[in-house]
Amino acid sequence: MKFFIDTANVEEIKKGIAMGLVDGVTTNPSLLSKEKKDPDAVIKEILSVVDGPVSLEVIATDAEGMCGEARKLAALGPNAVIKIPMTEEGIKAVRTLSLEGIKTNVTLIFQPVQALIAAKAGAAYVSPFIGRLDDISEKGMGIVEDICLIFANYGFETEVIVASIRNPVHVLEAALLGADIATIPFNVLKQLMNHPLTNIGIERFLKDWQSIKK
């Protein structure tokens, strides 16, 4: 499964890539407000600093408007991708945008027959927001599930990015339905790799070690 960062903190990026656990980055005009620079700018430099895919996203709500924004992003590097809400409108930019050659992520789906309608309208990506799910007392894993399943039903090429993700469970539950990507925000990202029993065996080796040492 591919690690993609959810995040436009450039300095985040690094540090993931320096663990070698970035196989590319997924943006909202919500991350790239936190950051108080020139959207803009960020934007140039994650592309730079990120060899794998980088999802940025549009703004408008119409598909003339859509697609305008998303040749423009596309020609900022050849690692753009465009992510697209799950709208009608966003479904008739994903149809003309996949028959130019541009890839497109569509965004905020929450429900399989939303997935297989931007598989069927050509998308690189899709992107199940899993954790809203959670929020409302619905098992968003349920979806990923299907949306899987679906997909191997019928040799879609379509990847599955599981997006929104809150705790280390949400990424080994995806990892465990075969999900193609999870893209996860840098805390999580930390706290993969930590665990009180590592720890704790650390301290006592060290301990230990010390002892030997006197």
Ligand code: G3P
The other form holds:
Amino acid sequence: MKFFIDTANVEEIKKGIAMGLVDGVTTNPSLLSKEKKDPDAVIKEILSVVDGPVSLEVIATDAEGMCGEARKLAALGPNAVIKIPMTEEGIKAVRTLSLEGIKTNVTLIFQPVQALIAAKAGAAYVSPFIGRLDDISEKGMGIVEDICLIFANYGFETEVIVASIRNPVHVLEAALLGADIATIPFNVLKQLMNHPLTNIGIERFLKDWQSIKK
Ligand code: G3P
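Since the one above is the form predicted alone, can you give the form predicted in complex with the named molecule too?
Starting with the chain above, the whole complex follows.
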């Protein structure tokens, strides 16, 4: 299972890389706006520090505009992947870009057939947003299960990025389902390593060691 980090914060990305837990990065306009810096400079820095794929989202809403932005973003680095929203215009753009050899990640997926359509159009990745479904009392992980089954049924190579992850249980469930990738916010990445019994165990070992070490 690949771990992507869901952030536009370069310091968080570097910390994740130091732990060997960054197989790629996903950004979006909201994450870039949190950085309060020139987004073009932030994007270039992320592309330069990360070896794996970096998803960068288009702003245009028409296919032609999306393709124009996508070509410029793709030219910034061989690891740039273009995030395209799941709309009719988006699917047209995915088709065009895929024929040009530009990798796309279809975002804002909330039902399994949207993922099927994106895969048929030639998307390299699909991003179901599970946390936002949980927020409205739908079982977000249910669509991941369906998408994985549909892709296996037909042998699609499109990879499933479980997105909008809010907690460690989301990562556990994504792994149990065999999802290709989880894109994880930095705070959740750190939570994944913690257990209170681990801390209690370390304290006890150190205390017992001190009792025999003069
Ligand atoms: O990768 C998509 C993700 O950034 C959306 O997360 O928490 O805004 O639903 P969230």
